[in-house]
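The form predicted alone is given below as one chain in structure tokens.
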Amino acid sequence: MTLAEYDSFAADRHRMMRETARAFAEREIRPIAAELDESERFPCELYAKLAKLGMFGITIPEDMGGAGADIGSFARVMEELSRGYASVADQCGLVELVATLLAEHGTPAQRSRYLGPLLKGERRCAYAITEAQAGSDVSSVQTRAVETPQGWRLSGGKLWIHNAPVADFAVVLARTAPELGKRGFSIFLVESDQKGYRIGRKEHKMGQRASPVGALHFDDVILTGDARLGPLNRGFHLMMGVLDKGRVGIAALAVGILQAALDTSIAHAKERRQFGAPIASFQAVQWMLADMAKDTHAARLMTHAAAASMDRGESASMEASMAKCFASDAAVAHTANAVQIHGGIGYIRGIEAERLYRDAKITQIYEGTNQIQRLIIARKLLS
């Protein structure tokens, strides 16, 4: 296949994946987004449908149960699902990260036990890194795994973990050789029904409320040797290695929020009348819409460019950080403008603009805060 033929094939696949995700979001997600936000209910029915539609494991090879598509496809799916409701897109992104670790570093037995059921929507995962003193500073993780004759003994706790309240298993980063610093972490697959595995308090979040977050506690959980994922003492680097893909995903999720904010703002501006005319006729409103549109377009292009670099096999850490940082900052700024365009009603719970404003904020924080993204960008520039 020539480069031109490949580009044409990729463009067709991107269009097909986008259209499929958009139709699903319009038909299945948007009608219940407000209810999910209000109830904080995990959308079990959507989770199963996403899996059946092939929205889980988008970049995972087909022979492992994935869609066998590229990161560009993943970005487009994340945007369209987020345009429906970011909490649902968040599940797609979480499965993608865990599935990538399992596909790239899991044994055949681990893939059979975890990867296949995960991609079919039969099992739910948690990605357990963050601790009270280890957020941006992942190297400060204190959860410990000590080798025993039977395998490992895991002790410690994690905070603010996506899907902790509903996960069937967790991918856990733990210290296995404290004296080695960053080179002394390993990854473990821990079943939620194992003795000593405790689910802590579910948190009540500002936004993305249907994507549950909570604490996990490991009280001397006994693990067999085959619970370790990937090489010994390489866990820090393996988990950090999937974050570029994760940041492209969050950038795309932020673009979806931006697009939804633009859509609802345009519709309201055309309908709402003041001083005898639609507010869309006022230059102050027009300029807010214009800025929202140009930043949405820029964020989308940056996200697609980062995805394309990764699909070409190039290092794209700086591009992924730029896309995530720009898109999430723009999402927070322009969802605030969407509320402003709506006026008083935009401040009322149940209005889409109000929910989008709350949903946007976390995009500046998770998958690496935007302060960390700026550090990554600066280091790349100065290296």
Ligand SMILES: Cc1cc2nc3c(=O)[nH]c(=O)nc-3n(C[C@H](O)[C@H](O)[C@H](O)COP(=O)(O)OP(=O)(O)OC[C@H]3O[C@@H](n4cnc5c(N)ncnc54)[C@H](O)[C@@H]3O)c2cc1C
Contents of the next structure:
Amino acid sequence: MTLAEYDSFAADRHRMMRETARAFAEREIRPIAAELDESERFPCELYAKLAKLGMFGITIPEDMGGAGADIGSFARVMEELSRGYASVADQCGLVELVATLLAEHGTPAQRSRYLGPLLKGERRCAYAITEAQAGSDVSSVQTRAVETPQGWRLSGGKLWIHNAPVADFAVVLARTAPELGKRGFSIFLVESDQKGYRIGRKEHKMGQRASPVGALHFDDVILTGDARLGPLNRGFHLMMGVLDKGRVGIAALAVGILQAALDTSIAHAKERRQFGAPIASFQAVQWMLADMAKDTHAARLMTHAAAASMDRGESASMEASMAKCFASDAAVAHTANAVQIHGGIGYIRGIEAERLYRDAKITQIYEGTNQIQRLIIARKLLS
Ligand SMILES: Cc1cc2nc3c(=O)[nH]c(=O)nc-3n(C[C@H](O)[C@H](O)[C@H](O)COP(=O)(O)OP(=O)(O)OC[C@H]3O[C@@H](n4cnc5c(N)ncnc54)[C@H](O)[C@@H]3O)c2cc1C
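Same protein, different state: after the form predicted alone, show the form predicted together with this ligand.
Full complex below, order starting with the chain above.
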């Protein structure tokens, strides 16, 4: 295939994946977004449908059960699902992270036990790094895995783990050689029904309330057989390594929130009349809409550019960090303006602009805070 043929094939695929995700989001997600936000319930029915539609494992090879598409396709799907409701896109992003680790580093037995069922929507995963004393500073993780004659003994606890209350298994970062610093961590696959695996408190969150988040505790869980994922003591780098793809996903999710904010703001501005005219006729409102549209466009282009670099096999950590940082900052700023354009009703529960404002905030915090993204960008600039 020539480069031009590949570009045209990729463009067709991007369009097709976007249209499929958009139709699904319009038909199945958006109508129940407010109810999911209010009830904080895990959207089981959507989870199964997402898997059936091929929205799990978008970049995973087809022979491993994925869609065999590129990161550009993943970004478009994340944006469209998030335009429906960010908590649903979150599931697609989380599965992609865990599936990438399993596809790239799993043994055949681990792939058949975890990857296949995960992509079919039969099992749910969690990606567990954060602890009470280890947030931005991942190298402070204290969870330990010690080799014993019975197997690895895992002890410690994780905080604010996405899907902790509902996951069937967790991918857990633990110290295996404390004296080696960042080179002394390994990854373990831990099943929720193992003795000593305890699900902690489910948190009540400001936004993205249908993505359950909570604590996990490991009280001397004995891990036998094929429980270690990837090489010994390479866990830190492997888990950090997939975060570039994750950050493109979060950037795209933020673009979806921005687009939804723009859509609802335009509709409201045209409909709401004050002083005998639609508020859309006032220049102050037009400028808020124009700035929202301009930053949505820029965030989308940055996200697609980072994805395209990664699809060409280039190192794109800086681009992924720039896209995540820009898109999430824009999402927080412009969802605030979406509330402003709505006036008082924008502050009322059940109104989309109010939910989008709350849903946007976490995109500046998870998968590395925006301060950490700026550190990554600055480090690259000054290297
Ligand atoms: C809803 C939600 C879902 C999450 N999902 C997961 C998950 O699935 N798996 C998982 O492992 N974790 C998850 N997390 C945890 C998340 O990744 C962390 O909250 C995040 O990395 C920040 O860590 P922290 O909260 O400890 O903040 P801290 O690291 O304590 O940071 C506090 C503030 O200090 C700033 N700061 C810290 N260090 C520096 C520095 N060197 N330079 C400049 N500023 C700095 C930060 O940017 C931030 O503003 C989730 C969190 C939430 C709230």
